[in-house]
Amino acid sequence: MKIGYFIGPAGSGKSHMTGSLYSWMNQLEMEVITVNLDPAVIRLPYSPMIDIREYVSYDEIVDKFELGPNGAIIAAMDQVALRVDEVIDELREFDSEFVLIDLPGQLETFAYRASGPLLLNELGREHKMAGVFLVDPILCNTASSFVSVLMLGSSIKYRLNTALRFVISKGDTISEERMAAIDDWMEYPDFLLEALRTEPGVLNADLAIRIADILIQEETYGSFPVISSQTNENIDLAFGELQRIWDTEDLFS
């Protein structure tokens, strides 16, 4: 199987990626199922054909442990940890091409915790793994904000050790003006560095400028193609950038 996941911010569009590209390749009969591995979600813009709520119930860890969101929310992640082989078993039995997997939406209960890289780790014994940061364009309107955002995509895909493509998404709310800065910041550096120089308000401008240029540098984060899961615009451009991955024998390319 060629596994695809979602990952980034709470609010950056993961489960709508998901089932927009879902309903596409099946539009394409593609054989594709969806995997909601987000135990705390209420609804979903889709319906997962494998879904952790079946195994793991939050309301009921809530309740039990008498936790608040944040304490319960690791303590689900860390249940479905326990759960992966039956995950694992179900996907066996579909048997499909692709699966498309959808994080939980604070994936800092996911990343940095012991339980994602272990589910990650899990599911890429058998299966080709490929990974999709979703950058929220909220976050890329200032040069410091868009190496952030650099960061912490970079931080991830090292913490659960799978390659990472970048995308943006939400790309219906993002002004002609902000995408061409950011193609601009992508495709010569040296505009990213001269903007970090003169934004004013930066709190350390040269460790900024020294943070992105290490980045630009180590990095590669692929075309940053803009997708909106709302209107579909680009939406095969995001199983384009797992193809890339799957396609190739480096995980970090």
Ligand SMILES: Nc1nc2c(ncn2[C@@H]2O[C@H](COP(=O)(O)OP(=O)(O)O)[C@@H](O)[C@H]2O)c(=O)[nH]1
The other form holds:
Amino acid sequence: MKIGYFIGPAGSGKSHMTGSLYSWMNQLEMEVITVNLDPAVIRLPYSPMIDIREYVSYDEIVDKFELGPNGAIIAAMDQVALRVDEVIDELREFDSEFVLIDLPGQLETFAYRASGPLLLNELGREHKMAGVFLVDPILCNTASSFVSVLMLGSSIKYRLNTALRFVISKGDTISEERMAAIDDWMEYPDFLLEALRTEPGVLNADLAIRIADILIQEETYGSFPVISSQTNENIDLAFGELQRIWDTEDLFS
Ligand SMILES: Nc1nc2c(ncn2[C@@H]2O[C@H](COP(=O)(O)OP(=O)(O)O)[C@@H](O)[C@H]2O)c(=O)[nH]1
Ligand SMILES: [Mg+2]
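The form predicted in complex with the ligand is what I want next, because the block you gave corresponds to the form predicted alone; please supply it.
After this comes the whole thing, all chains and molecules, with the earlier chain placed first.
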């Protein structure tokens, strides 16, 4: 199986992209299933074939342990870690050529607790894994926030020990002017460094520039395609980014 997963900050559009890419692949008659790994999600824009909510009940956790939302999410993700083998068994039964996994809204509870690395490691033993990191356009408004997202993606990549390609989500919400600036940053990294240099009030700008310089030279981040799950514009490029990793032997290239 070729497994693709979507990761990114809460609200960056993972669930919608899972749904849109699933529909696109389905239309092309690819053999594909979807997996929801968010125990706390209430409504999804697609119908997952495997759903972690059948294993872990967020509401029960809230009631039983009298936890607030953050504590309950952490407890739920720890329970997900305990059920990983069952999810993997269910996946095995489907034996689909492609699997799309929608990761939990709260990226940090997946990546920085036990369940995320455990799950991806286990799946990676038997299957080809590829990750797409979603960058919300609100983080492309300034050079410093864009660099902060590169740093977050790098941290996730090393924490999960996996290859990731970056895409910008919610493309339909980006103005033409902003789009032109983002294109320039991608095509000419010096533009991004210059934007950092001239942006007012960047904390420790020299350090930010040095970090950005290293990160943007790492071609592994890809070309940052801009994708909309609402209009489906460039949704094929989400598949392309996954395919690029599936086709590569070295996970970190
Ligand atoms: N305009 C627009 N809104 C989007 C798009 N993708 C997601 N959203 C909205 O962004 C919010 C969060 O999306 P969701 O997929 O739930 O994010 P997740 O937390 O990363 O799974 C929802 O209100 C979506 O309707 C998109 O391509 N265009
Ligand atoms: Mg979601």
